[in-house]
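Read the single chain below, which is given as structure tokens and is the form predicted alone.
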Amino acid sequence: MRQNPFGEGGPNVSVIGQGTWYLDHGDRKRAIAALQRGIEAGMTHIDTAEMYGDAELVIADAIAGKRDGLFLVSKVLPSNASRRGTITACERSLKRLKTDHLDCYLLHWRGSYPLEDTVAAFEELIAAGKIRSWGVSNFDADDLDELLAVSGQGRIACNQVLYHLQERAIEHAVIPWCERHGVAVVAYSPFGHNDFPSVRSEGGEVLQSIADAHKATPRQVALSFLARAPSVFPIPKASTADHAAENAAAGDLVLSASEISALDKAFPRGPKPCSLPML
């Protein structure tokens, strides 16, 4: 667990959380069991979005009777992010999740509505007790500059961005920006998108070697590497209870400086891209 950086007064947040993109595409009972096993193992940070199909409904079943102590996050689509549309979307998500509040509510990515309108809606939702904090997703450093000018210091709880061993673009500007301004960084797709390094690859061999030294798995090593900065909170998705328990255990894995250096060399961050990568 880490001290809650997403807003004052909320619960502490688990270093490793639970993503839910595509959660509704498989067996529902297995998905619920995976979420519940993750909660039991301490992964109380659960992330979803209105874009994720029926994931909110699956989560509602998984957290029934377990809402206290959870850090529940959802997102509004840019096409709904007008002042009134944001409030309506949030209320819809609350109904689907069967809860009276979200711990954090995010703008999924920048759209055509002015940031002033979306931020005003977020602040209205806070005043109404429907959300406890708000943030954004897929914002580059220049987007964050614009947002800060609208919101003022201390209002942006987090920025959720693509981050995995083979996609480290956010280390150039986004993570430094967030650390300067006290904004949490939530790493989505921390295993990549169906392209986790093979053990037969050069980087995969390094991962396996470090995993063997810790009696861990390569995926646990990858999560620990991403979470090496206190500002970063990875949110892997698990499709089974065993995978959820494996992900949770990564929160206790501490890599040495030499192991971090070896991973840095095996998976170099590369040059700063022209635009922020996203899925």
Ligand code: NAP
The other form holds:
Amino acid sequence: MRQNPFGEGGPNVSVIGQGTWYLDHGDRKRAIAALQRGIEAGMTHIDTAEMYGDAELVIADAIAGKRDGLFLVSKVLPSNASRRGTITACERSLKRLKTDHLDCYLLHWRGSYPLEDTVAAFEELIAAGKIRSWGVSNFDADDLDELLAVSGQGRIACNQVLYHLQERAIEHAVIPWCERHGVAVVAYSPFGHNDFPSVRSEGGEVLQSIADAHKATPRQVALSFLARAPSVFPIPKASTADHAAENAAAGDLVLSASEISALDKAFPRGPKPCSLPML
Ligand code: NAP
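Okay, that's the form predicted alone, but what's the structure of the form predicted together with the named molecule?
What follows is the whole complex; the chain from before opens it.
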């Protein structure tokens, strides 16, 4: 657990959380069991979005009677992120999730509605007790500058961005920006969505040898590497209980400086791209 990354006075948030994109596509009972195993193993941070089909409904079943202590996050689509539309979208998500509040509510990516309108709606939702904090997703450093000018200091809880071993673009400007302004970085697709390095690749061999040294798995090593900065919170998605348990245990894995340096070489950061990569 890490203290206070998403705003003063909020609950602690597990370093490793649970993603839910496509969780509604497989066996429903298995998905519920995976989320519940994840929660039991300490992954109390659960990420969803109105965009993720029926994922909010699956979560509602998984968290029934267990809402306390969870850090529940959903997102408004940019096409709904007007002043009124944001409020209505949030109320729909609350209904689907069968809860009376979200711990954090995010703008999924920047769209055409003025940031002033979305931020005003977020603040109205906080005042109404429907959300505890708000943040954004897929914002580059220049977008964050604009957002900060609208919101003022201390309002943006997090920026959720693409971050995995083979995509480290956020290390150039986004993570430094977030750390300067006390904004948590939520790392989405930490396993590269469906492209985790094969054990037969050069980088995969490095991952495997570090994993062997810790009696861990390559995916646990990857999560630990991504979470090496205290500002970063990876949210892998797992649809089986075994995967969820494995991912949760990564929260206890501490890599040495030389292991971090070996991973840094095996999966180089690369030059800063023109625009922020996103899925
Ligand atoms: P991911 O977490 O990088 O990878 C998910 C894949 O890894 C699934 O195929 C999953 O298989 C597999 N997996 C998980 N744990 C495993 C384990 N221990 N062993 C073997 N395989 C394992 O992909 P993601 O779903 O794209 O990203 C995670 C979350 O980030 C999403 O679910 C969503 O909540 C969020 N996200 C946000 C945005 C945004 O724009 N804000 C974009 C993309 C994603 P199983 O399903 O079979 O377990």
